[in-house]
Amino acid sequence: MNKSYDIIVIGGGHNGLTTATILAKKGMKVLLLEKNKFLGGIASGHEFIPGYRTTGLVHDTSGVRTSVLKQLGLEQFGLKIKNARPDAAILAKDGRGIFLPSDRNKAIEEITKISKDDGEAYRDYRIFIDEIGKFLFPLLNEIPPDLIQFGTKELFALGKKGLALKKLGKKTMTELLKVGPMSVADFLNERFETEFLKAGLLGPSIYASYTGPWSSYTTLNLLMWEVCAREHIVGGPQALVNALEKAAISAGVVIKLQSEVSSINVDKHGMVTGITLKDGAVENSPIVASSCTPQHTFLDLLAPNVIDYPLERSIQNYRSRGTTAKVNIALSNKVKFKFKSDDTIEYARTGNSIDEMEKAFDSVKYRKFSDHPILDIHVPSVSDPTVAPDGHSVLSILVHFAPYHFDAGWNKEQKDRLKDNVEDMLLDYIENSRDEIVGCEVLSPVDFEDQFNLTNGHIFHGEHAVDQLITRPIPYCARYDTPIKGLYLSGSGAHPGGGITCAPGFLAAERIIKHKD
């Protein structure tokens, strides 16, 4: 074949940019295609009303893999990394709160102000996280073992994993095997007594998930988040996107915006030959890496006769039930939280109690959004005053639970209802009044699908469930390559999953490099 590019990457989100840049730095001729007129996908910020902007649709960068950022050389393109997870506030409706610094000893001091027993329990909790991190963190940063073509090499690789687990010691290993399948409610109830502390700690285990605190295996989600939350990016996801774009251009990646792919082209031998754009233009390449969702890649971009029935059925059964909305709020004053009104809180979580969080999740089962949603709050104006006029604030809020599958339909009336619910909940935790709200933007899961091709509006490209993690998205595609020769998955629908990490994009690039070598 007379090729134009060594590889085509579909999607200009942070994973697509990572894949493209790694491969270009290896000397490959890379084309990156993005359907929007901007890069970044859900990691991109935008001005939602004149003078006010966010730094990303999602805002948690604590799971970003700094080893990847260093290989990409992003610091030379202006990226600044803080070697600690962000400090966060855990809020209660009664005006109390716990400021949870990344510094462990300071966090223990803060928790002890509420409960001495919980302060000691948190010390033990962090020691446990450190120990299991020696096993889990490497597992979440390497290409998964081949469980389909299982031979001596794969058996040896699994044996090494078993040895690493055993090295944790009998006590830690046994505890990990015991708690992994537990509900996060049971796990935290065994350790802590303060309800709103438990609610705040468990938040990341159920965010963007079709689970509540009492769902099985949610402890595993919490532990994976805890062991990976190590650093964060100054300026949020948009700062990462800016640096990735500069690194990609420097490495020679050809970037084409407003270039939506209509099909991935496959010849009669089942080999990728390139892509066709919506405008009819054809770009040729023997390798295509898709950072889109698995469903969009296989079911929308490939002709029906290209994939066999078992593969099609498996992708159709891959669960991506979006449960998250986004509400951006502009305030005419600095936001002041009731428990700590000194204008320094940048990240905050609500929940109040395990049972309240479970009730919020219950609504999605009946295809409704919660009247009392869980709020994951980022105030970018605390560290970046340029996102709002002087003395004003921006609140970037991920709202749980607001389902894609919503019987009433995501029209303006329902978005206004959700906005009112979020404002009502927010006012339980801040001193500011509703009169200080300058403007508001509501993005539903349907908006996420329309703008970013997120199947069912799922911000992680698929649920983080135990059967959709190591063999993510399905066993036949768990190592980034697929049954279609030359087609790879490089987005959050691949191992190790969603969030701002750069890990799927990096590991997919490594897999492609190994195949080419």
The other form holds:
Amino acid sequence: MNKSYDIIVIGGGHNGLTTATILAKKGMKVLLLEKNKFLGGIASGHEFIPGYRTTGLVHDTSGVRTSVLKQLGLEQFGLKIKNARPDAAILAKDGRGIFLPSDRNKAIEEITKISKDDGEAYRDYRIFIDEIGKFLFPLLNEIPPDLIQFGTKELFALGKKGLALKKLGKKTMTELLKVGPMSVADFLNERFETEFLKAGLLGPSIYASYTGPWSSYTTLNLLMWEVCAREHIVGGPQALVNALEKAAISAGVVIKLQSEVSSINVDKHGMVTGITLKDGAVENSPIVASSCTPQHTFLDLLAPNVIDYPLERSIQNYRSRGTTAKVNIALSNKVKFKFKSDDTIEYARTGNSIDEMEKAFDSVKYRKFSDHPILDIHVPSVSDPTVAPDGHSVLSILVHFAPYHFDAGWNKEQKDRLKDNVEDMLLDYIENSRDEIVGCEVLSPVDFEDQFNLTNGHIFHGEHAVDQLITRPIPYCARYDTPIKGLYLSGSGAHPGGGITCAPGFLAAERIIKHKD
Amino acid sequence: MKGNYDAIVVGGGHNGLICAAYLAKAGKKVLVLEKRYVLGGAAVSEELYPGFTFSVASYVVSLFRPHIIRELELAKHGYEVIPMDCSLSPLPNGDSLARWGDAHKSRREISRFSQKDAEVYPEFSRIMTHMGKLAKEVIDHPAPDINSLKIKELANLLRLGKAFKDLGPDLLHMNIKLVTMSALDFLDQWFESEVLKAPMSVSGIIGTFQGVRSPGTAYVLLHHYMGQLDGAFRSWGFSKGGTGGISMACANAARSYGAEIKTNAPVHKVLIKNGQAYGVVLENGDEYTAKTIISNLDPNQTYLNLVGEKNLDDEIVKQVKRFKFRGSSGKVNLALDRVPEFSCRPGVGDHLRGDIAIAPSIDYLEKAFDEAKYGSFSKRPYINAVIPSLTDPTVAPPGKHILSCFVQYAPYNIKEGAENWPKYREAFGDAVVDTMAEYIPGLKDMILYRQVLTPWDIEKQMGLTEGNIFQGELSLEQLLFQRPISGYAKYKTSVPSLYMCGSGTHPGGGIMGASGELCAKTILQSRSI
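What would the structure be for the form predicted together with the partner chain, given that what you showed me was the form predicted on its own?
In what comes next, the whole complex appears, and the chain from above leads the way.
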């Protein structure tokens, strides 16, 4: 075979860049192909109105794995990491709010102002998170156990996990097993009394999911987010992408933009030989790592005769129903939240009450978007004034729930309706007036799919449902390699899942290295 | 003070009676105390209207453990179950889907809605039956204790581990899916037609405060394939003489082995001395003592009422209080002056001799659930109706019939407060009759008598906390080694000599008899009596 590259990485999102760079640093000849004119995928920011930029389509970087960033040497390429989750505000419609500094003692102080009991409860809650983090965090940072070739070695590995769980101590272990399968509503109702605090805390457990706060197992999602929210990136995801790009180039990765792959090529022995681009060009390589969604990888990029029927069916059954839309707002002033008079709040989330959030989810079941959506707000202009003209602001808002499967269809009229909804909601929480809104951009799940090949517009490349974790996306591909020899999954559709983490990209690279050796 | 019993069973539900029967059979001196005039708990038959014997609460049998029938010789004592052959789902447009015991017949019916679904249906049934065998492994043994490192417990875990491993990776993953997915998501993997999926998905929500899209509901789908009547999987049936017939058979068996059974004997408290249970006191002040006390009541009633908070550790009280009940269903029993014929399939045929599910679409079921989530009963509920009098003529006078409707959702905690349920009882009954009347022309004119049971009534009448028919939600954190609470999931309670044998213990609700049997065997093995 005419071997041009050691490996081809499909997709220049943050995971694809991570895989490519790690492997290039190991001395491999790497080609990275990106469909768009720019790198970063949904981690990239863009100018949505002349003079106003976002710093990422998704904006939560609190789960980024610093251990990976260190191995990539990103700090030497200008990346600034803060060793704490970002300060955040929880907003209530009545103008109240709680400021949650990353420093937990300060956060407890803030919560205590609203409710003394909740302050105490938050302390216990964070201690519980610390405890279970000892078990959960390592699990989310290593190649998952093998459940296919289930032999003595694997049993031993599982036994070790069991022991790690036992090491938490009887009380913590029992509590983890008790609350993990619970609904996050039950979990928080057992602990806290202030309704909008509960609503604010639970947000991350249902973002991009097909569940509401009353759904079972949502506590597990909350705990997973909590144990991973340890750091964040100054300048948002785009800053990460910039550093990743420099690191990739410096490591020798060949990056080709506007190069959409149309097929992954497989020879008659079922071995990967390379890819073909949309324009017909062929690139050869014995290894291909796809950071696209599992469905795009298996069902679009591979010829139908390459994968067998059970595999095809499992991939079709992999659930990734997008439920998130994005609204970017340009504002001709600083953003002033009603509950706090200064203008330094960069992250805020709404919810108001558990039932209101559940109702926001209900709409998805009837294939509508929510009239009272949950807003996950980032104001990038607070820490980076260059994203907007002097004194102006950008609000980057992830809107839950707005389903991909939408009866009315995502046309302009519906997008305008969503925009009006979000603006109305937003003005409940901020002092700014509607006149200060310079402009708005609405991105629907269908837009995500069109622009980034995200199947059903799902921002995590598939729901974080229990059966789609650990054995993510499906048992036969849960350890990054696939039944097709030479083909690896390296995107958010692989363990440990979506969000700006760099973890799947890194672990896929590790797996590839292990196989090479 | 009357004493010298080896064991006193508080509550004469089917599990209590089975527990008593096993202990008596082993030669123990056993007393069963039932608060009501009639035995059976929720598996009870009552003549509420002259000539009509209603299965007041629980109405079909499927999971009753076959070895219990053999070991207690229940057939000899009157146990007789007549299989149901059909599952009918009428649709608002006048069409309907009937699924039959005969797979070919079912496929023909399903193919009218989807050829693809008809093709997949047998494969689905095959795999589910296979999975059901594993679930059987779980329900026929006490829950493994993950906190213990005893050899016996490890062997127990290994046995389970091996059973899972033997499934192979595909079925292992399916098992994970069954435990964690929603019933609907699970079915979506196989089928496309809502006409099929809606009535199939409801087995996942019966008795729970969950919707068909709620994660964790897929597991209960398995129950449908575990029903084991005379060794045949996946068959459900009517008990001769109503479900109370099963309880009576269990009671007869218990008596035949020498157990003493008293009705109209409500227990007030369990007597405790030096932290140890030694007897019970009735509401009338009578006291009975025994070496072992066994409660057939739910965890809430057992710990907080019979024992009382003052006799318990704070941690136990806390764990008991977080155990979730949240009854979600009600029952409307109708005595009719003729056969209720359905407009979708006029006439009286075998299609009426099974269960009839009012679950015409997914959105219908979800709307019913959403109403309940925010504190109201569903105006158009999911109904599982049966006409037992067509199969078992002994339950109604000649020519007359019983239409028994299991209804969901009727949340215990309505927004007006549960104690206001009596005010809404008839409105709830009307909603059910109105719904049924959409499918049964002239239904309202046929009704001779109507009994409406709200969750409030179920709580008051049968002592089931918050009207939960399974003595506690069947959600994962309340199953296996966590049912009812971690550390006390093997029929023992935190009070020495006090055991539990109801559905609030592993393996949970339904007329299975497993809790009663496993409790008795645990006690006998411990040689404490």
